[in-house]
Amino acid sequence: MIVFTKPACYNRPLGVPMRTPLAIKGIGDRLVISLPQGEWTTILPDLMHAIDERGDFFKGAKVALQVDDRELGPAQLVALRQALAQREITLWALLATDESTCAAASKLGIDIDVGSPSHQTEEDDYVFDSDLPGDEAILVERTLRSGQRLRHPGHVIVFGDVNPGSEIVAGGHILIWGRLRGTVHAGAAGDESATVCALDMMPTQLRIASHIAVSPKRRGRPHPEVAFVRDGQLIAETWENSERS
């Protein structure tokens, strides 16, 4: 068993609760965020607070907000778009049912109802027949090279290496069928039960939820490992012997 070392410069408190629960799903390379009920004057700052807590996950993303029947005027939408832009997030679309909100969004060039159920095809609604539960995942069949960044709200599976200078940010587990040398962040939305698995694990930096660590020096030959959080520490164990396997 290896206990990852924690950088001395990292002093952010762990386990800070998120004031606004965010339901996030992926549509291609974009994110759709469903907002909870409540007054807009409360929801907006809470939304920004929740995004700030997970800045790495959202940075550079294109997002759509599901606002349902909220009545939002041009000034409110401009403020929303500016607040997201300050965090390097692009407001891709609004999923709205209120006519005045839709009209205001259209005037500002914001897409409406992109990816909503009314735009789905029968193929989109196809359900696989299985007795086993499953979660959303993305499969990447190539090596991630320096400068490449992959973000997904579910699990990420890579058939290839993750080279130094590349980065993966996932809402769930990360499985690398190859060498892990870059930066990975599993459970980026706060899930401490997420894991990182690799055939050869020597990441530049590894994060699970709010826990962060760097790899210790190699001891012996490389072998498959799984990293997870136990008792507030990031540890890695041999894949075949791990309790999380």
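This one's a predicted model, so the numbers in the text were calculated from it and none came from an experiment. Each form is matched to the other, and the largest set of C-alpha atoms that superpose within 1.5 Å is called the rigid core. Numbering follows the first chain given and starts at 1. Compared with the form predicted in complex with its partner chain:
- A movement of the C-alpha atom of residue 76 reaching 2 angstroms or beyond is seen between these two forms when the two forms are aligned on their rigid core.
- A displacement of 2 angstroms or greater separates the C-alpha positions of residue 96 between these two forms, with the rigid core held in common.
- Core-superposed comparison between these two forms: the C-alpha position of residue 66 differs by no less than 2 Å.
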Second form
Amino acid sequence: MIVFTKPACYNRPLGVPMRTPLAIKGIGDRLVISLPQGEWTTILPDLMHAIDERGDFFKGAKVALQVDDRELGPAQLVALRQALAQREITLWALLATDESTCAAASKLGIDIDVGSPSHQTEEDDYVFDSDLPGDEAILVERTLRSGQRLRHPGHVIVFGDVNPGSEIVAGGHILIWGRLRGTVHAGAAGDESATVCALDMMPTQLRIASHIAVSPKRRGRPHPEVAFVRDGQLIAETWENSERS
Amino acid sequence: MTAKVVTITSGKGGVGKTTATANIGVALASLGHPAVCIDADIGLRNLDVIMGLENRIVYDLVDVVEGRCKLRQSMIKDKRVPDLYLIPAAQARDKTSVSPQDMIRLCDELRSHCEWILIDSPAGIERGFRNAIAPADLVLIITNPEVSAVRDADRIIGLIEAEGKGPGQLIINRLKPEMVKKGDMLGEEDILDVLAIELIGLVPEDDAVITASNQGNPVALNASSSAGNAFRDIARRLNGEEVPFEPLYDQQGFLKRISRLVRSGGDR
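Alt. form predicted in complex with its partner chain, vs. the form predicted on its own above:
Now the complete complex, all chains and molecules, led by this one.
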């Protein structure tokens, strides 16, 4: 088992949790954010803060907010939509159970029906109960070369090499069937259960959720490895010895 | 005759694009295959100096594109090798004087005059590079055994693939066998591991190249130069000949490694 060494210096403080917990799930190319419990007046700034913390992960995204039974008036919804628009995020729908909130949303032209996950059916359970953000994976069947960037809210599978100078940012897992030499960020929206797997793991930098590590010097031959977060630490294990099932 | 257009590019500057263009051109022409070298580095022309034709320039690439002269008038005949021509770049203009369409048109017109058109690309990935690769049938990526040069070559390969110009073929220039043997320099295997494209040339470091360039006498004319040999081999490989890679190291198992290289080239 290799414990990744954290870089001595990085432009963000390490060891401090950077991300506010936010439950994000994906349907196709769209995202659903479930808001935590609490007062709306504190939740809205918290949400914006959480979005800002994630850099441009959300930029250009279509987002639905799960507000459950909160009562929200038109003024609050307009403020919400404007705050999101400033960050180049489209408020695509509101998942609300409160009737007055639903009425206010429809008046403003905000969708309240996204296959109705607020009134869940069995099929929706399947979509939304995944414990990882983004249920869809993309398969990239080529080598990612220097300067090429790949962003995806779900999982990313690369059938080829990931060369130095390239970058992958994924909401979920990252699987590399080849050599990993570039920078990868799994669980970019804050999911600590995301993993990075590679046949030959020597990334320039490896990130899972808010954890950052650089590869230690390789000893011996390359072997398939899986990197994950355990007890707040980024760990890489060889596939054969992995304790994860 | 329908010429094949080959662009020589690298991303990083100073790795030997111009030297390679001049030498491959000389080697092709001396093998009896008429070649035209085009200097696409408008504003920073060098190819004429390395080919020793600087004092014969009357018209240049921009003059042809802007219609101030006929194509034939801008082609400078080499003084040593028959069937070798140079179209020099303009020195007083910049890359925007020529468009990728201009380059395609120019090369199409040239195709009937020769067998090979070699384009010397400027460094970088901007307009000049786009101009140089637009007409290419084949792109040769040249790199040095340095991490930064390999990184840039990788970026270039990505851009070429995005343009639909295929993965191209690789020339590794200025390899120092002694340093590679000691493990102080990237070897060709390390480079091919990252770039995963077909190798077409392995050029060793050779002091004769510098002397030759300064004298305007391409090293490919020098039969005793190891770099000159390597460039002649590239010319033969371009013509479809199977030329084994010259052993650069005197160590056991080299042939085995080379045969592995030949097989592994461009399989991904």
